[in-house]
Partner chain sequence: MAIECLVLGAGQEVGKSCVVVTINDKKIMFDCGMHMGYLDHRRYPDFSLISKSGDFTNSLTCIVVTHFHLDHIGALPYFTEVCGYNGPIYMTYPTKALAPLMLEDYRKVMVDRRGEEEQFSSEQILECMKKVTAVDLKQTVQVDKDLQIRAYYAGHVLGAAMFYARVGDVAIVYTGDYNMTPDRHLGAAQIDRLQLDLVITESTYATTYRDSKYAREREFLKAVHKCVAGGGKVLIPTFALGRAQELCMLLDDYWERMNLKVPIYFSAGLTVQANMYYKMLINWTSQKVKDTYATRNAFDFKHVCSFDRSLINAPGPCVLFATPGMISGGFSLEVFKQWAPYEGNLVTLPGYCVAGTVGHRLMSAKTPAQINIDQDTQIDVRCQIHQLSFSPHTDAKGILDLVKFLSPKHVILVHGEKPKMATLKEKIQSQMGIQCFDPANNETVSIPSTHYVKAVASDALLQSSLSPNLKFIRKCSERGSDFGGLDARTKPGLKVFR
Amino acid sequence: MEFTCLSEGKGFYFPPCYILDICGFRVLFDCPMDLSSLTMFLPVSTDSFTMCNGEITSRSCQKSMDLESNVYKRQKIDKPLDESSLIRSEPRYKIIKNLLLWNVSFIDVVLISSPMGILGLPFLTRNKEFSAKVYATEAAARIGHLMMEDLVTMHKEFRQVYGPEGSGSRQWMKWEELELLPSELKEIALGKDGTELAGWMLLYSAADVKDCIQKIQTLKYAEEAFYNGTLIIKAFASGLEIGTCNWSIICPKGSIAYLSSSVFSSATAMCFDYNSLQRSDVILYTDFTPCNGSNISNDGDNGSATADPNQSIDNVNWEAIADDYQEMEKLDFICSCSMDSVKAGGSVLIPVGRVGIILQLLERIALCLESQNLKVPIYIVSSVAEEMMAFTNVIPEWLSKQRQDRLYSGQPLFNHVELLNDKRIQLFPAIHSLKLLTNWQEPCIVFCPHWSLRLGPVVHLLQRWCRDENSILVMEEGVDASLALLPFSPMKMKVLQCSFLSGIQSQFSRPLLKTLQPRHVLFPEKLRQHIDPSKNLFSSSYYSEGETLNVPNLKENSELDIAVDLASRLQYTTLKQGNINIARLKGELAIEQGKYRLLPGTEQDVSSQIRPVVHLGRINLDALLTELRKIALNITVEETTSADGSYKASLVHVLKPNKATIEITKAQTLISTADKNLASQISETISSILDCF
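Next step in my check: the chain by itself in the form predicted on its own, please.
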C-alpha cells in the first residue's frame, strides 16, 4: 500500500487531501478548494456601475484604465498593501496543485468526509476521463450541493461586472503582472514554493454541479458499500459537523481507518463514533488540530478538565470535559456582544459558514432578544437559505442525541421552525430581493455568505456598515483578517474573530489511540513533536505534503472461504514431513465482499478426473543413499559449491551397473543417464522417499 499526501489543508474550510493505493485501487480522500485565497481579489462594490463617456461602465474598469502604465506599475510595487493592491478581475478558484499531477482516469474511488471536501469535486467530474466511484454521506452530499449552488449564484455578480466567462480573467496570471504583486499576494497566487499558479481555475457552472451530484453514491452511517467486490467501505460519524464522517476500508490485505478531524461531543451533529474504528490494522491520522495553537487546550484553561493519557477514551469523564462546553461559552459571548451592538443602534453581520454554528446562534440570539425584550429582526440572506433551513429540520438520524430527544418529545429539531413561523427570522434569496428591501429594518442581525468577505451579500452589507462603530462583524479564524478587511478600510465596525473547535484536541489523542488499538498509525510530520513513540503500543510513521509513503502490510495471512460443496470433495493425505494434512482441489478464485473465495468451477468434477501424481518435499540425502544401495547401485557422493557461494549442490555418482549422475539442489533434482531403465529405477527410488498425492 502507498499513501500520498496531496495537501495538508488549512483547517475546517480547507480539509486535507490524500490518495491511498490499496489492493490495486487508488482512493482519493476529499476534493476541497482553498476559498481563503479569494482574499487576493477585490470584491464587487455597491457602486460598481458608473457613467463613463455616456455609457455604463464598471468602477473597476475605470480604476484599471491605466493598469498598463509604467507609473501605475511602479506605484504598485513601492506603496504598502492597500485596497488598490488587490486584483481587479473575475476571481479564479484555487484547487490542490498536487492533484493536477494525477491522471484522473487512474482514480478509482473518491471518499468525501465533509461538505467542504466536496467543493472542488466538479473540477474532476467535468473531466471526460473521470470514471471513479464517489461516496459521501447523504447529509454531506446535500449540504455540499447547496453550498456549491450558492457559490455559483454569488459568482454571477462578478460576471455582471467583468463580462462573459474568462474574458480578461487571465491578465493577472501573466508573469510580468505576478512580479508586480506585493509579497503577501504573490505567496497566495504562487504558493511558498512558487509552483501553485496552475491550481487556479475558472469556477464550474450550475450544470457541472448537477452532473457532479449525480455521480455521488450516498450512504448512511455504518452502511456498507462494496467496490469491485474487493473493498468494503463504511462511513462513521466524526462529530465535527452535520454529515461529516471518518472512513473504514476493509480488504483482503487488512483494514484501514481514515481518521479525519473529529469532535467527541457536539451540540448538533451525531457524536464521534470511535468504537467502530477499533482494532484497525492501519489508521491514517489526518487531524491537524494539535498544530493549530488556537485549538490546543492547556491544563486548567477555561475551567475544563483534561484527559489522563494513560487511560482509554471510554473512561474519560465527558461531563467534566465536554468538547461543546467551551463552544457554548464562545456562542454566549457572541450573543452578548450582539446584544450590546443592537442596543447601541448598530447591526450584527455574521458570515459564518458552519451549519451547526449558525443553527445554534439562531436559537441563542433569538432567546437573548426575547429575554431582553428587543424587537430586532433576524435576516438570513442566501440563495439556498430556504432549502438549507428546511433540510436541517428533517434529518434526525444525522443529529446529536439531544436533538433526537427533542423529536421524540414532540418538539422540532431546531427552534428556527417556530422562529420562522413567528416571523422573528426571515429568509431572503438575495440582498437586492424586493421583499427584503420592503421589509428592511435597522438595527438588525444578518446571517449571510461568504466567510471569505469577497463575494455574496456580506460584501454589500460590509460596505454599508464598515463606518458604523456601533455595528459588529463576527468572523471565524481561517482567513487572514487584515487582508480580508482591506477593501473596507478604514474599518470602524467592531470585528469579533472566533475560533471554533475543528478536531481532536491534543490531550485526547493518546487516550483515543489507546482505545482504538491499531497496529500501525500514519501521523502528519507536523505532529511528531506531539507524539511520544516510547509510550505507544503501536508502530508509527510520518508523512509530509507531496510525499508518498509505503504503508506496511501488517496482515500476515489472508483468509480464504471455500464453498461447502467444494470442501466436501476434499480428500486429505497426511504428509510424511511435518505431520500436515493436504488435499488437491480445483475451483475458481474470486474476491467478494472484501474476502478471497474459492468457488466450484464449471468444468467436470475433479473427483472424476485422472490427475497426475504430485510429489513434494525436500530430499533427505542420507535416506536417498540408503535406498539406492538397497537396489544394488554402486554410488559415490560429492558436494560442490560455486566460487561466490551462491550455488550449492550434492552430486550422487552411480558407477555400476551403468553410469548416472543425480544433482540435488534446493530448487530441483536432476537425473542424468543414458540408460532409460536406470533413470526410471532412480526416479522411483526418489519418489518413494517423498510425499505424494
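The model shown is predicted, which means the values in this text are computed figures rather than measured ones. Positions refer to the first chain, counted from 1. For the two forms, the rigid core is made up of the largest set of C-alpha atoms that agree within 1.5 Å on superposition. Compared with the form predicted in complex with the partner chain:
Superposition on the rigid core between the two forms places the CA atom of residue 33 less than 2 Å from its counterpart. Residue displacement note: residue 682 has its CA displaced by at least 2 Å between the two forms (rigid core superposed). Relative to the superposed core, residue 23 undergoes a C-alpha shift smaller than 2 Å between the two forms.
Following the display of the form predicted on its own, present the structure of the form predicted in complex with the partner chain.
Here we give the lone chain, stripped of any partners or molecules.
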C-alpha cells in the first residue's frame, strides 16, 4: 500500500491532495485548485478602457498593450511591485502540477472531502481517459457545484474584455515574458522550484461543470459505498463546513481513515464525528492547521498549558466549545466594526467564501442592525445567491445540533428566510442586474465573491469604495493582502483581516489520536515538531509533498467467511507432521461488501464428486528405504547432481524382483518400471509414509 502526497495545499481554500494505492486500487483524495494565485492577474477594471487612450474595442486595446508592454516592462524590472506589474491577460487557473504526472485513466476512485476539493475536478473529468468513480457528500457536491457555476459566470467578464478563449492568453507564459516578472509574481507563476508552469489551465466551461457533477456519486454521512465489492467507503462529518467529511476506507486487508481538516464544534455544520473513525488500522493525518499561520499565535501559549496528554475526549469537547466562543467573538468583532463603518456612512464589503461564516454573519449583522435601529440594507451579489440561500434552508441533516433543534421547534433553519421575506436581505444575481440598479442604496453591507479580489462583483465594489475611508473590507488571513490589494492602491478603505478556525489545533491532536486508537499514523513532515512520538501508543511515519511513502502492511492475510453448510462438509485429515488438520474444499469465491466469502456454489453435490487423492509431505529417504526393505525389495541408492547444481535427486534402484527406479526430487517422485504390480507396490509404500487427503 502506497501513499503519495501530490500537494500539501494552502489552508482552507486549497486543501491538500493525495493518491493512495490500496488493495490494487488508486484513490485520489480531493482535486482542488489554487485560486489564491489569481492575484497575479490584473482584475477587470471599470476604467481599463480609459487606460488605453480611450480606445473602445477591447481587442485593439489588448494588442496595443501587448506591443507596449515588452518595452515598458523591461525598464522596470527592479522597480517595486505595483499595479502595472500584474499580468494583463485572461487569467488561467492553477491546478496541482503533480497530478499531471499521473495517467488519468489509472485513477480508480476520487474522494471529495469538501466543496473546495471539487473545484479542480472538471479538469480531470473532461479528459476522455477519465474513468474513475467519484464520491462526495450530497451537500459538498451541491455547494461545490454552485461555486463552480459562479466561477464560470464570473470568469465571463474577462472574456468580454480580452476576447474569446485563447487569444493572447498565452502571451505571458512565454519565457521571455516570465523572466521579466517581478520575483513575487514569478514565484506564483512558476512555483518555488520553477516547475509549476504546466499547472496553468484555461477555465473549464459550464458544460464541463455539468458533466463533472453528473459523474459524482453523492453520499450521505455514514452511507456505505462499495467500490468493486472490495472497498467499503464511508464519509463522516468533519465539522469544517457544511458537507465536509473525513473518509473511512475498509478493505479485506484492514481499515484506513483519512483525517482532513476537522473542527470539533461548528456553529453551522454537523460536528466532527470522530467516534466513527475509531480503531482504524492506519490514519492518514492531513490536517495542516498548526502550520497554516495564525492559529498558532492564537493558541500556542495557552494551548500547551491545557494540553494534558491524559485528558479524555470529554475534555476535548469542553475545550472545543471554549474555542467555539473564540470564533463567536471574531464574528462579533466583525459585526461591531461593520456597525461603526455604517454609522460613519461607509459601506461594508465581505468577500468571504465560507458558507458557514456567511450564514452566521448574515444573522448576526441583521441582529446588530436591528438592535441599533439602523436601516441599512444587506445585499448578497452572486449568480448563485438565490439557490444557495434556498439550499441552506432545506438541509437539516447536514447541520449542527443547534440548527437541527430549530427544525424540531418548527423554526426555519436560518434567520435569512425571514430576513429575505422582510427584504432586509436582498439577493442580486450580478452587479449590473436591473434589480440591483433600481434598489441599490448606500451605505450597505455586501456579501459577494470572490475572496481572491480578482473575480466577480467584489472587484467593482472595491474600485468604487477603495478611496472611502469610512468603508471597510473584511478579508481572511492567509491571502497575501498586499498583493491582493495592489490594483486598488492607494487603499483608504479600512481592511479587517481575520482568521477563522479551519482545522484541528495542535493541542487537541494528541487527545484526539488517543481516542481514535490507530495502529499507525502518517503525519505531514511539517508537523513533526508538534508530535512527540514517545508518548504515542501508535507507530508513525512522515510524508512530504511529492514523496511516495509505503504504508505498513495492515494484515498478512485476508479474512475469509465460509458458509456454514460448506464448512460443515469439510473432512479433516490430521497431518503426520505437526499438529495440523487439513481438508480439501471447493466452493465459489465471491467478494462482496468488502468481504471474501466462500459459498457452496451452484454445483449440486460437491462431496460426491470423485476427486483424485492428493499426497502431501516430504519423503524421508531413510524411512522410505526401511519401508521398501520391509516388502523385501533389493535396492541400492544413488545421489545425483546436475552439472550446474540446479538439479538434485536421489535415485533408488530396485533390482529384485524386477527392475525399477525411484527418482526423488524436491518437487516430485517418479517411479519408473515395466512391472505394473511392482509399480503399485512401491507407490503404496511411498503413500504410506506421506499424508494424503
